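Next up: a single chain in structure tokens, the form predicted alone.
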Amino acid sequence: MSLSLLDPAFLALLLAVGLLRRWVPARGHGHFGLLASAGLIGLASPATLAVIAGLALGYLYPTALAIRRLRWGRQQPLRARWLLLAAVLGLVAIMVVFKLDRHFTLPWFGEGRVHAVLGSLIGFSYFLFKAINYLYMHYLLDLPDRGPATLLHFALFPSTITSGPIQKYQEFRAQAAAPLPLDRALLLASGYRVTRGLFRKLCLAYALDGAVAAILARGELNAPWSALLVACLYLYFYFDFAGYSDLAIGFGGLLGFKVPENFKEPFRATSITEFWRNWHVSLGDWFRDHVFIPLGGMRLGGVRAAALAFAIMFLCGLWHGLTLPFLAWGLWHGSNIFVEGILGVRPVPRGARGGVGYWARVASTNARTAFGAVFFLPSLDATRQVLLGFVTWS
């Protein structure tokens, strides 16, 4: 079994844990959750749950501990937020470590069981996201101790471990104190959610990967083929991982917990700083939250605040991978973002939203969006074909 929401086993255990949940009492559905969770991610990945649950124990809670001690009991905050920045730094140097280990082999890891185990984590970018939130929310909120249960759950939590959407603690603590009830309108809400992730995933994802495969499989492009083949992979990225945000909604909602939402037209957005407020719109937040506002944000003001912006989608493109084509990607949708943040580029308001200038901006955004899906196509091979198909005509 793998831990995958298209793997058939992993999901009829999902199922039947959500479907369990109806027939446990109100007290011990914390227990329940976090019992399930850590055995569907056990079964599925024994080195995952062991590094995240080890994470958690040994460095999240006792420093989560230590943070609002300082923070909230001694009103010692400067202390506290140094605390708070050399722990994010070292989960930022874990995070650094996994990524590299991804695409190149570490020396001083070679091919010995650290190199096994980094290999074989599933959704520990996920992971060390919600941990930098976990910590960061002890800073600001005084939250009452609950022990470690809570954060074990947020950090195993099956339905969200291997893409997200990233869930923030504070949500998911409150919820974990009363879980959804599972009734009639919630199994056919979670019902839908699936079964639209599915179709999204299997079907319109699916034909669409066969589509690019066969655009490059004729050779030499040209602009209309260029064209074509970038539309058709705009749109499989967004059926492939939009499907898996409903999966992962819907088994969710199965779970009791309302999963923070992906998407939300992001299609219909007139600029791109829109366009990535509307797609995978967790990490966005979670960018805004934890790096942009923290860093001043808007209060910088003109070009410091655009710089910020670009910084922030040149780490997302590192965060995709320490390649060429993911810094290439970074660096055209930052560049893209920084010229609107100068220009003062602002969306087109909500009840403007009509007529040809409309459009014409809807268009101009998602044509500069899509033309960044080049740089995800799976070889520099592929993406030289594509980007040489576009100066071709005949």
The other form holds:
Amino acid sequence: MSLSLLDPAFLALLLAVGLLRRWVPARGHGHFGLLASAGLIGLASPATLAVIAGLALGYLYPTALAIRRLRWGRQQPLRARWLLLAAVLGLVAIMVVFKLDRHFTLPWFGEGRVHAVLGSLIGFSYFLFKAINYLYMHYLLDLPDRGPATLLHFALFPSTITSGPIQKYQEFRAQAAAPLPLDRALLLASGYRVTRGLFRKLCLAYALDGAVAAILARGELNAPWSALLVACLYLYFYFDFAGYSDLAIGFGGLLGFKVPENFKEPFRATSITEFWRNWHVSLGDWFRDHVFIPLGGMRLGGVRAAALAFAIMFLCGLWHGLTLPFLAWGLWHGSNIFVEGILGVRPVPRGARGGVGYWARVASTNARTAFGAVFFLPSLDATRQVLLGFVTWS
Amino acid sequence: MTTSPPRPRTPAATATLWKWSWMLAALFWTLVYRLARAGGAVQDFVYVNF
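Alternative state: the form predicted together with the partner chain, after the form predicted alone:
Expanding to the full complex; the earlier chain stays at the top.
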């Protein structure tokens, strides 16, 4: 069994755990959820359980206690802030090592045990977001200590552990105390999301992936073929990730938690800035709440706020992987957002949607985001092939 | 500026029927599609690799 929402055994166990909770007494839901989550992750990927549970218990929990004591007990917010910053930098450093090792195989790790563990680790990039959110919430809010169980459950929540949507600790904590009742309406809603997710991934994304591979196999491309390819690739990413999000939300509901939505009609966006409020929403919200607003946000004013948004998209590109195409992807989206920021581009209000101007903006936004997908192609050669196609008309 | 009229609410029974029909159709199609390509591996979700 693998830690994947496409593995039938993993899906069957998730379903069984979700249904079993019907017979668990209300006061035992927390412990049942934690044990089931740890058991599922441990069966599917022991390395993931060991690393994430180890970091949660040995790093996050004691650090959060110390931040809370400094911030709310001794009233020393500056020291609490420095501790928070140091702890976040420590987590980022671990992820940088992990990413470098994945893409370049760090020589000092060689082919040994550390490399093997890092290679089989799943979901660490998303764990990083949840970990920083957990620490930051203990700086922002005076949350009473409930022991490490809720943190472990949060870190190991099985429907979102591989790729989000990124849950917020304060919401998870509230829902863990009062999980959604497993009634007919919840079963129907969850079943609908799970089947829609499977359909989107196994049928639509699968077919689009085949279309992309077939176009690439043509060899030299011209502009129309390159345009068709990026359109297929763009839709492929949508149906793949929206399908995954459907599964995560559906199974999350079965387990008693309302997992945040990740897509809100992104194809109707009228600017790249608006697009990122509607595509991978939980990631955009995370960067807004943990980076953009704490560093000044819109209070900085036009150019400086736009520069900060550019820097965030650049970092977001590097978060995907420390490679040249992801760097180019971050620069592409970042520069679009920067230009929109300094020009003061605003979304078209819902009531004013329609007409040539509106649809021209929608088409322009989709064309630019689709073009960015070219940097997600699996090889540099494929990316070069498509980019060259755009300047070839024969 | 134009405003669209409010959408009429879908009756609960119709919505439920639609969801059950969708689920059965999607499950059937998924199984048929997968069975038709038995042995052809489906790639995992894109973001799992990050």
